[in-house]
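Shown next as structure tokens: one chain only, the form predicted alone.
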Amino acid sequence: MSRYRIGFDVGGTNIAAAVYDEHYNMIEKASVPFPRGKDVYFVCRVLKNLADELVFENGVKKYDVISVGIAVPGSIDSSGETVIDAHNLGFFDAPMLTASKEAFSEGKEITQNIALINDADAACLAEHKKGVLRGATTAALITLGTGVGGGLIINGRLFKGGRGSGVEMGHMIIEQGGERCTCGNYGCAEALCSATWLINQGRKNFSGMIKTLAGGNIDAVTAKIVVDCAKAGDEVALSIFNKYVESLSSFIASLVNVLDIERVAIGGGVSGAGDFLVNPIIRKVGEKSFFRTHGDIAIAEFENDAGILGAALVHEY
């Protein structure tokens, strides 16, 4: 008898979901807009409806779904029941496990075996089980998007923090008195290594090729535009990109020096720069590392599907 798992990646813009078979092969993926301004109970009913659609359209029997995992962009309490803080969702001390079990109990066909996980931890699980971190005992995934997130593998398992509150690598302070972060502190990795930083710098230095590729519209500047201009040799963009590499390499070198990590995976939108980003990062981390040699640094494998797959995998860890 076939057994299936469903993974959700709940974001502030969209909710993505997928059905996986027992070998974690994706059968089907779908997404719906995130219902902004709605409470956690309403959102969980949206999850249940999306799950119903996925299993119906693919001929999966609801009673063959053995687990559901939900990845959210925020901190989760040590009991795994409450989303403490998810700014992008508008959830604060939200009883999401209770709400999801209530929603999925309607009809009683889909499992009540439900678990929550931070979205960066979910992506880390996906890479460790199926991607570039596979086989590593000590590893890290860093996600470079609107913010900076990450997950750690310690002794072959996901590390959820010494008190179970999670890992917030993006709020490691790497520049004393640096730029203000969304958390209120100054000089966090998130303030200096995110796609948002690249966008803001492109807008502050709106000239040359950046201005051309943005069609003269400052609001059209993206991190990709800044990186593409740097690749093309634009001096303004190269200056921005080189400063970005300095910050990111300091962040990664700090992790390497503390943990002697075997492998670091870089994911998120900025990772689309590929070797143009990774090669100078490897060189700079080598220069900044305490150790004569350091672990591998590579681009993550699963891109936008990492959070969904990791959510489906959460019951394995």
Second form
Number of protein chains: 2
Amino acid sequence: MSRYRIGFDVGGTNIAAAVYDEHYNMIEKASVPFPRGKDVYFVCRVLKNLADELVFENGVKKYDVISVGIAVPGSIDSSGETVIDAHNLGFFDAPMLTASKEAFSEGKEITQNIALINDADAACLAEHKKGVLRGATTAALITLGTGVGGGLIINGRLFKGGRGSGVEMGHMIIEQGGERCTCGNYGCAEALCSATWLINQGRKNFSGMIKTLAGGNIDAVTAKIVVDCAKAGDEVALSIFNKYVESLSSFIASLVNVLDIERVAIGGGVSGAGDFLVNPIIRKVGEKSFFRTHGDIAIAEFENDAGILGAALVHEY
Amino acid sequence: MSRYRIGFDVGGTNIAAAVYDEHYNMIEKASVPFPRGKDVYFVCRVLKNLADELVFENGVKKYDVISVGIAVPGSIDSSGETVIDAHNLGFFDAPMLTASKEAFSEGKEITQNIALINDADAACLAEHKKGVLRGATTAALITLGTGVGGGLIINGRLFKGGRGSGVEMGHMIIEQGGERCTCGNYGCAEALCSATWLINQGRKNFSGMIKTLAGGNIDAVTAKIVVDCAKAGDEVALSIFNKYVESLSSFIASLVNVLDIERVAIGGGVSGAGDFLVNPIIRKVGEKSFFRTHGDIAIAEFENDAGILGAALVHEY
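After the form predicted alone, can we look at the form predicted together with a further copy of the same chain?
To see the whole picture, the full complex is given below, headed by that same chain.
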């Protein structure tokens, strides 16, 4: 008898879903737009319909689906029932576990074995099960996107925070009194290591190659443009990029010094910079590490599929 | 039948030791000067003699001693056999487990059940078993002394670092590019939150009440003098102290944000400042914490006896 698992990655733009076999090989994936402005009960019925389609189209028997995991971009309460704050979805104190169990029990066709997971935690599980964190007992995934997030594996298990509130690595303070962070604090990793920081710097220094690649339109500046200009040797972009490397290496070195992490994966949009980013990071973390040697640092393996795979994995961790 | 445990706290000035009953009530303690310049084999024979005296004087039968723990101010390799670096003891790559087993097997009188532990880790165990961290599943002890160290409890167990190299909380970077740290890096917690920082600032600002309390002798400035002057309302000292609170709260908030720690204990010499320190710290960590609420913060309960008690506890964690 075959057994299947379904993973959802609920984002503010799209909802992605996939069916996996028992070895977490993807059978099929699909996505639909996120229904903006709808409540959590509506959204969960959308999830159920998407699951039904995936299952139907691939000849999977519904009662062979043994679990459903749902990744959301926000914080989940320690009981795993409520999405406390996922502002991109418009969910605040949303009873998503109840809502999804209600939706999935219609006709009792798909498992009641449902769990919620933070999307960065999900991506961390994906890397740990099948990606660059494979085999490590202590590992971190850092995601460098609009914000800075991440997931932490300690003793081979997902660490959800001592009080169950989650791991907020992006709000490690690496430069107290520094730039203001979205959280209201100053000098957090999120303020200095996000794609947003690169974009803001590119706009503040809108000249030379950055201006050219953005077609003269300051609103068209992306983190990728700044990184590409740095790669091409543009001096303004290089100086922005070097400051970014300084901050990101401080952040990773801090994590390494506190937890002596075996392996760190760098994911999120900025990780697209690849070796151009990871090579100076490895060198600088070496300089800033207290230990004679430090754990491995690598670009994350999964990109878009990390959330759905990690969501499908939630019952394993 | 009674069972006893012995704990040692080996410092660069004194070696302290105590015998505990099975409930970790102290039966008796004793100390001898640390034999400077002697090798690890010599030092371990000193430990054995001290244990013999403690046992003899208290009528404990040697074969009722079921374990010996030895706390050292330095890093221990992941196998628990070698003191990699305890510069205050002059120990580098010192085979202390072998040396202590040799010493304690003379006459086969005292247990071979011996383990080494870092002294900050030991203090953390003491607080967790019997002090202010009691009952917490995730907890940290931060020691503010000449340097900044600490121990970490995760999931109720002592966390020794992902690769077993230890937890180097003091080398969390909280102000990148800031003051130089003993480790060669810049802006570590140790550089900004140690008693050493307070002393250096008191010397740099040697005037007013600080100068008076130090008897006009700049070398007599201590962290306690700076704190006492701040308590008394001296403006220079207050401005130093406020900067200290800023740094220490950034450090603790960083830890809290990354690990969502249930309870944090503040130990080491500076913790003698008591409520005058911990009250503004609680307020500031609240401001800098990502979470709506954060875990408890309190002054550590044990002071001098934390190391010996924690050493006696090592076999429990």
